[in-house]
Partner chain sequence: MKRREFILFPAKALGGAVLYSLVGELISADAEDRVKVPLRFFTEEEAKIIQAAAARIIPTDECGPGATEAGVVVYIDRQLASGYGTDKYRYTKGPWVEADETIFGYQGRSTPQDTYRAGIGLLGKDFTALSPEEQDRRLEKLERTRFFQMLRDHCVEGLMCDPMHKGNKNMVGWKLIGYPGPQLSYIAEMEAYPGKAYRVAPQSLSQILGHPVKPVEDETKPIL
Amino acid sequence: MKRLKPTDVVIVGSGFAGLVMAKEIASRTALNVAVLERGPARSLEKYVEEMDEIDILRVGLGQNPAEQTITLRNTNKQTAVPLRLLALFHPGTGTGGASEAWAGFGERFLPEQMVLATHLREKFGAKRIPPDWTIRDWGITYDEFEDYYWRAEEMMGVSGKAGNLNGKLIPGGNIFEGPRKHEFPNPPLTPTYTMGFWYKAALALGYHPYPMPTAIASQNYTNPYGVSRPGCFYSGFCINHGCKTGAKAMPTSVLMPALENEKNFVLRNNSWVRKIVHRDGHAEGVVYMDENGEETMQPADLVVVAAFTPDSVRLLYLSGIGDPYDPNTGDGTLGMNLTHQVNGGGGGMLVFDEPLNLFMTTSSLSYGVSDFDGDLPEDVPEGVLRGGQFTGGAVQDYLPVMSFGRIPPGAAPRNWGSEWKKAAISYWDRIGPGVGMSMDTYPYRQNYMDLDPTYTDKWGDPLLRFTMEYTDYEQRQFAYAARMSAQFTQKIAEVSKAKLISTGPGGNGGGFRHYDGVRYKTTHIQGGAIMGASPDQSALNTWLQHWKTPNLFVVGSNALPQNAAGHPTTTIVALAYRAADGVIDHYLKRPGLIG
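Chain-only structure, as in the form predicted alone:
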């Protein structure tokens, strides 16, 4: 094994979390920082020269399942099988990770998410909470966290409109959000034609629509690191793509330009980390395969794991760090609280007579409605405790290849042939935006991650295994979302004069009973190494420092004990800023567990 010269800090993963940690440590201290990224280099220049929609469909920015995938089963009485196609979520690889190909939604979580276990017990009582939920408080409150949200929004240049500014409700913004101290760094993006119908329908129903916060700049913007990027010009090639102008906040567009000026920073691409080396509760570095396939040891005084959630959890398992979770006894914390966001919708397809110019958009340009995000009345027919947020108005992902073939049921005899092609061309720009709801997603005792006993990756290391299943509660969530979405869709049809054609329930449940690996749900996977106030309830403390290995920090959505209705990226970035403060302001001054 090749052994390198020791470095002060080694960081695994070059997504938002990893590069925020790298930038803060490299710029605020004299420590040498090495970031290891298993995929290739990414850059704006490469996106302009090399990327197109067909290329995205073939190879894209994602992980190759032939090299590493997960195995999946619904219960621990079943044998898990490997996913040969990573369809249910889209893990990234290369500089920036999945944050290069993300949609860009930039909202915050509601304040009660940080204390959800306590909140639900006090609001609903123990009798209404399913006994197999393993919800946890974060160990910190929204008020303690708000400044970190602002640092994340400033760095990414989030576009939006405040709805609760220092406790004052602002019409036109999200009046249901937690109080913020600052207006958004950029004003909202320009709404599209179809968003007008969505907005009018929301008002007609008595809702409070607002422009969804998005980390796509609405105007030229320079962040606190001095990195400038242009405003969006609405080309539509956003999600699953790297932005060709940098208007979308990506690690390569908002962090790498600043890090390249740091003399004490290095990024090593094509470096596949396989193990954290540790002894007597102290991490000593990492072992990885370099670009030539040579096993390499990188000694380090401080180790930060900031990979995609399943990869971070798997690395802890492969390294033997932490107590593996046992769903039968509830003992252990490593692998617990696996969640994957629940989305639902339905209500039908809106067909317009005139072209809509749907290709003029961005992946996160939309209105939001948060009237039902949070606690619900007890008389909700489906019996769910909390609702979710509506997002819509523009059609995301409206790309020539990916969107081709969206036609009303019965418009063509089959999904191929000349008649089908004619219908697909005719309807391509006349089917309006649907309505969907994203909802809180709760952890269960029986849903968890561990290592598969049979299948391995290309290096011979065990794959991560998901044990995950929907329960009756998720089915009731899908039913609630379908009912609410149908009401909303009917109103959009009325105000827009569009033809409404029934298509059945939608969303990532899709009316299916089981959690499966073939339908995309979101890339919002949480848990496995969660944060908390005590080591018997969590793998990490509130600074994302490992309870049993104090010079190891695990930064990312693995730390979230459950999933909120909102998109998690802004929260993940904010957590990274807090973890960086934990390292710099506390750990380095007094090594050991942060009090």
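I've shown you the form predicted alone. Could you give me the structure of the form predicted in complex with its partner chain?
FYI, this one's just the chain on its own, none of its partners or other molecules.
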């Protein structure tokens, strides 16, 4: 095995989590930082040439499942099956990871998310909480976390409008959000034509719509690292694509330009980490396959794993770090609290007479409605404890291959031939965006991650195995979202004069009994190495430092004990800032467990 010169810090993964850690450590200390990234380099110049749909249909910016996938089973009585295509979620690869391909929705979590276990127990009493939920408090509160949110928003240049500035409610913003100390770094994006109807309908229903916070800059913006980028051009090719102008915050547009100037920073692409080497509770470095396929040892004093939930958790398993979770006894913490956010919705198809120019958009341009997010104002027939967040008003992207042929049910006898072609041409660009609701996603005792006993990746290492199933509670969440969305859609039809054509339950979970590996849900996967206040309850402390290996930090959504209705990335970036402070202000001054 090749053995490299030791470095001070080695970081696995170059998404937002990894590169925020790299940037903070490289610019605030004199330490040498090496980032290892399994995929190729990415650049804005290349993204211009990727304004295409066919490459996205094949593998695009995603991890190629031929090299590595996951296996899935619904219960631990079953044998898991490999997902031969990665449709379930889209793990990223290459510089920037999934943080290049993301849509950019950039809201914060509600304050009670950080203390959810306590909050629900106090509000409902232990009896009404499903007994197999393994919700946990984070171990820190929103107030302690607010400044980290702000650093994340400033770095990414989030566009939006505050609804709660230091406790003062501001109409037009999200008045249900936690108090923030600063207005957003950028004003909201320009709304599209269809968003106007969504807004009007929300007001007519007595809701409080607000421009959804997005990490897509609405104007020229320079972040605190001195990195400048232009505002959005609304040209589409955004979600699952890299942004060619960098208006969307991506590691390549908001972090790499600053990191490239740091002399103590190096990024190695095509470097696939297979193991963290450790002895007696101390990480000694990592073993990876370098760009020539040569097995290489990179010794380091401090190891940061930021490979996104499934890969970070798998790396801990492959390295034998932490106690594997046992769903039968509840012992062990590694792999526990796997959650995957799905969205509900439905209510029908809105068909307009006029053309909508839906292709003029960007991926996270929308309004939000949070009147039902978090605690519900009253009990609902579905018996869910908490509601969800409506997001919508515009389509995320409208490209010809994916949009051509979408017609109302019954508009043609089958999905090919002359009649279908005629309908496809006629309906193109006239079916408006529907209504969707994202909801809290709760962890269960029986849902977890471990290594598959049979299937392996291209190097021969075991694949990660998901054991995951919906319960009656998720079905009730889908039913709640479907009912609320139907009401909203009806009102949009009224204010827009669009024709409402009924379809089945929508969203990417509704209407199905099992958690399946076929339909894309989101790439919001949490848990496996969660944070908490004590080592018997969590793998990490609140600085994302490993309880049993203090010179190892595991940064990302793996740390979230449950997921909020909101999109997770702003929270992930904020957690990375806190982990960086943990390293720089605490660990380096006094190596060992922080606390």
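Residue numbers count along the first chain shown, from 1. Quick caveat: nothing in here was measured; it's all calculated off a predicted structure. We call the rigid core the largest set of C-alpha positions that still match within 1.5 Å between the two forms.
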- Message: Does D379 move appreciably between these two forms, meaning a CA displacement of 2 Å or more on the superposed rigid core?
- Response: yes
- Query: Rigid core fitted, is the C-alpha displacement of E49 between these two forms 2 Å or more?
  - Reply: yes
